[in-house]
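Heads up, the chain below is alone and in the form predicted on its own; it's given as structure tokens.
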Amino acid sequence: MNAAGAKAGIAGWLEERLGLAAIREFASHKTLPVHSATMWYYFGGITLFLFTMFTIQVLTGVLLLLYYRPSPAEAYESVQFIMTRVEYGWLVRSVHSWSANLVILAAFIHMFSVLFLDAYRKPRELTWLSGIALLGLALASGFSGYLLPWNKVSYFATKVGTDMAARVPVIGETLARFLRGGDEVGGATLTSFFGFHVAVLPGITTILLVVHLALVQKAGMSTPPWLAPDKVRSIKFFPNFFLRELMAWYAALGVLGSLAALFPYGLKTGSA
């Protein structure tokens, strides 16, 4: 069998697998439309490549697992290992810390420019509630996330973050012993923590996020309601908008990239 032969017949294999026909068949019709303010639908995507589970987030997060120790009497040493005798540990953490903040900032640009330009109104009720969820959960992720290096900083944050939700009226001191495992911030609101930020969140996360890109299929992009939709041309998704896109991640990963390098995440004061 000649190599023409032995590709067609690894694609036909594939293709009565997967089904990728059917997948090409819908990135070629599909369309978004082009105006003044279509930059805004790129912050989506640059939010969902930070954040999303093949790339930045989880990846340098599984790199820390390997070496991060959840115990009082650990981690600070541990995170300190990391930055000072692992190989390139200290880059790995400013990769993971700088991408938790710039996915905060993309999200919430994507938020306001979906308010901004009405993208919440029928029939993307659902879409936009999907969204501030998902927001919510990136700053929960954050907020787990800052007490495991386990330094003072961290400490005093995280005892701040608990207080504020004992204020919470009905609910409040409830909410506030489920966050610290107990009356006061301690040993188990650091095992509480890890476990919410690197499997119950993660794990929530993912699950609503599918659901949001499938809302966003169903629904489409919205246009502005100041234009007319049938005065607003399209572009075919693939391969036009996800070139754009693709360069847009390049930006973002480039921004990403010099933050983590120049400015390296340092970890703050002593052990707490």
Given for the second form:
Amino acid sequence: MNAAGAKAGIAGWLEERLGLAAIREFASHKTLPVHSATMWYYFGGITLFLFTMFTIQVLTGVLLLLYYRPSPAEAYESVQFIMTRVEYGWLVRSVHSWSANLVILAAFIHMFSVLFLDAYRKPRELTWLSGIALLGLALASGFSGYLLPWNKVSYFATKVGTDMAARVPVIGETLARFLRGGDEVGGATLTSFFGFHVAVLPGITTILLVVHLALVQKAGMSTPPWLAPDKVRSIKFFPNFFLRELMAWYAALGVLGSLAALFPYGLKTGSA
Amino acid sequence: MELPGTASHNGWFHPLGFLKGGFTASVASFVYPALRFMIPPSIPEASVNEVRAGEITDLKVNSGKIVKFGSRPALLMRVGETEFKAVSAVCTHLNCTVQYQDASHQIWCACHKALYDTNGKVLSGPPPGPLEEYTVRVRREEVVISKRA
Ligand code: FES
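Having seen the form predicted on its own, I'd like the form predicted in complex with its partner chain now, please.
Full complex below, order starting with the chain above.
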């Protein structure tokens, strides 16, 4: 069989089982309005990318898990081990930290663009709320991840953070105790933060991300209310917007890689 | 002569070929470090130079116990009221874990009946060399084992 025939054969085989034509058909109807503020749509995608960078977080996180040990006696040493002994360990950890920061940055840009383009209004309130929840999850991941190297900075940052939680009216004390896994920041805190960071938060994030994207899909792209709907041109989502978006993703990936390689995260101060 | 823009469409210098090449190279640059990362470094553990081995009172006179020294076991012995000794507990023959014998005041490897003295020197049996000796210090009530420089 020649190459073209083989390709057609495989395509046919998959088609029979997956019904890709229906998906392609669906995708071909998805459109995107084009207007002066179109560029802001890309940041939604970049947040998605950064949350696909969520995928990057998962991948680099899994890599770090190969060597990281979540106990007060070993955490700092194991991170040091990753940084100094494991090949490209500094890079993997650096990518993980940088993309964690960039996720938050892109999420805020995305949030403000949605806010200023009035895209959060009816019928997209749930999309907005699920987005806010995702932002909260991203922040919680950052907060819990910051403790894991178990150095002095992260120890005291967690102390301050949980002290702040303790100031919440009525439930503050309980909340702080829950966060710390006890009365003080200690080994129990490290273990519970670790659990949240690698299992609970990513799990909830995954589910919510699917919900968020489904809601976006359901409502379609929003057009700013001050633009007359009949004046707005639109382009096909696939492949026109998608390919452009892909370029934006790739540029972001390049930025991330460069930042991680040129300004790697160090590991400051001794073990807590 | 070919006009610009009509050059062969499958060469490296064609813009699309260039893009594909660049894309492949960039993907490789992401995957390669990840693959290298997954191979555990040959130094299997962060090496440890000192461990705290508990309180003096944990150990009776003329007895020994196995303590964790980094990734490997060490044998801590209390040979007198205030005298402690420690050696690597990994038999130099075939890596069995050795133990202290209070009756003979010696170190015993049960795997192939080797005997060492409390300094780790081989007295009998197959081991090719002595057990590594560690320094033991007592800080307040706590016993600290460390590698010799
Ligand atoms: S392993 Fe100890 S004597 Fe053989």
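C-alpha atoms forming the largest set that superposes within 1.5 Å between two forms make up the rigid core. Numbering follows the first chain given and starts at 1. Just so we're clear, the structure is a prediction, and the values are computed from it rather than from any experiment.
Taking the rigid core as fixed, one finds a CA shift for W13 of 2 Å or more between these two forms.
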